[in-house]
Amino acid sequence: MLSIKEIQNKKKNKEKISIITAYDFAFARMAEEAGIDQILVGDSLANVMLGYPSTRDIGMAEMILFTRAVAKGAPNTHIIADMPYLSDGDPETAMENAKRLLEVGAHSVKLEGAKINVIEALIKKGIPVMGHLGLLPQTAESFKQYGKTEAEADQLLKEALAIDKLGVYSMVLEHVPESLGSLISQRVSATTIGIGAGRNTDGQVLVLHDVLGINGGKIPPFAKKFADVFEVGVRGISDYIRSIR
């Protein structure tokens, strides 16, 4: 399992970090067997696993359940657990909830936004934190690319430098211009993980269901489908139905 120091050394050695989401025992086993660097138990499980329209529709109960399952399936992989909507509203609440996620198998937690007081409190207590800047699904009013205007780009760089100074070991940059992803990656010590942030971040993360084509239909413009498990599954079940008939 990669330690925080080993993750940071990959940036120094210019080695890319690979991260994928996973939400259950079976797919966590698959990701670990494939050699993934880190697994993110993302609050995107609200959409891809439970069919909800927003990541705001789940809470700590769901995150604990799915994090525990992933930890059992990938015992030798660094697991990041998302802090769900409203679970990190203040330092005390965030501390309690982060500890609950670590207790069921997470090795670090991810927070959306430049929540300075919360991030500072968690890191001071020895809890490794991954930041998340750019497009923030928990609070976004629009899912368009963030950071295209000069004002947005300046604000995002300012936030990245601020949470980097606090000691986040990594930060996700979601759906931002490639040039901005590159600039932030050069300016911060933390490992930058892109999802729709171009090729020049220190690593990449994608949703497993997009990578494997599990749900069928469209995927985000910055994602890529590497397999079509949905089609294979439908064909397999159809063959099963025919065998019965």
The other form holds:
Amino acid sequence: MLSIKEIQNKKKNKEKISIITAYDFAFARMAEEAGIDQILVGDSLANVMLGYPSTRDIGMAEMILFTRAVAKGAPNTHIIADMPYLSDGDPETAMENAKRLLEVGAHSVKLEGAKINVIEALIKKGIPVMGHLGLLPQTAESFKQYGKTEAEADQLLKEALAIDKLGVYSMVLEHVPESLGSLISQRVSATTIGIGAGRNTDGQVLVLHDVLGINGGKIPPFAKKFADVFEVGVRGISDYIRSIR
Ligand code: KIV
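Alt. form predicted in complex with ligand KIV, vs. the form predicted on its own above:
Now the complete complex, all chains and molecules, led by this one.
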């Protein structure tokens, strides 16, 4: 399993970091077997696993359940657990919830936004934190690209520098222009992990269900489908039904 130090060294050595989301035992096993660097138990599980409209619809109970399952499936992979909506509203609440995620097998936690006091408190207590800037699904009013205007880009760079100074070991940059993804990656010492942030971040993360085409239908414009598990699954179940009849 990659340590935080080894993850940071990858940036120094210009080795790209691969991250995929996973939410359960079976797919965590698959990701580990494939050799992924880190697994993110993202709160996107609300949408892709539970069919809820928003990541705001889940809380700590779900995150604990799914993080525990992933830890069982991928015992040799660094697991990041998302802090769900409202679980990180203040330093004390965040600390208590982060500890619960580490107890069930996460090695670090990710939280959305430049929540300075919260990030500072977690890091002071030795909890490795991954930041998440740009499009923030927990609070976004629209899913448009963020950082297109000069004012937005300046703000985002400021936030990235601020959380970098606090000591986040890594940060996700979601749905921002490639030029901004590159600039932030050059300016911060944390590893930058892009999702819709161009090619020049230190690593990339995608949602498992998009990568494997698990749910069928549309995927976000910045995602990429590498397999069609939905189609394979429908074919397999149809064959099974035919064999019974
Ligand atoms: O919840 C999630 O899957 C995420 C990724 C999109 C980065 O936060």
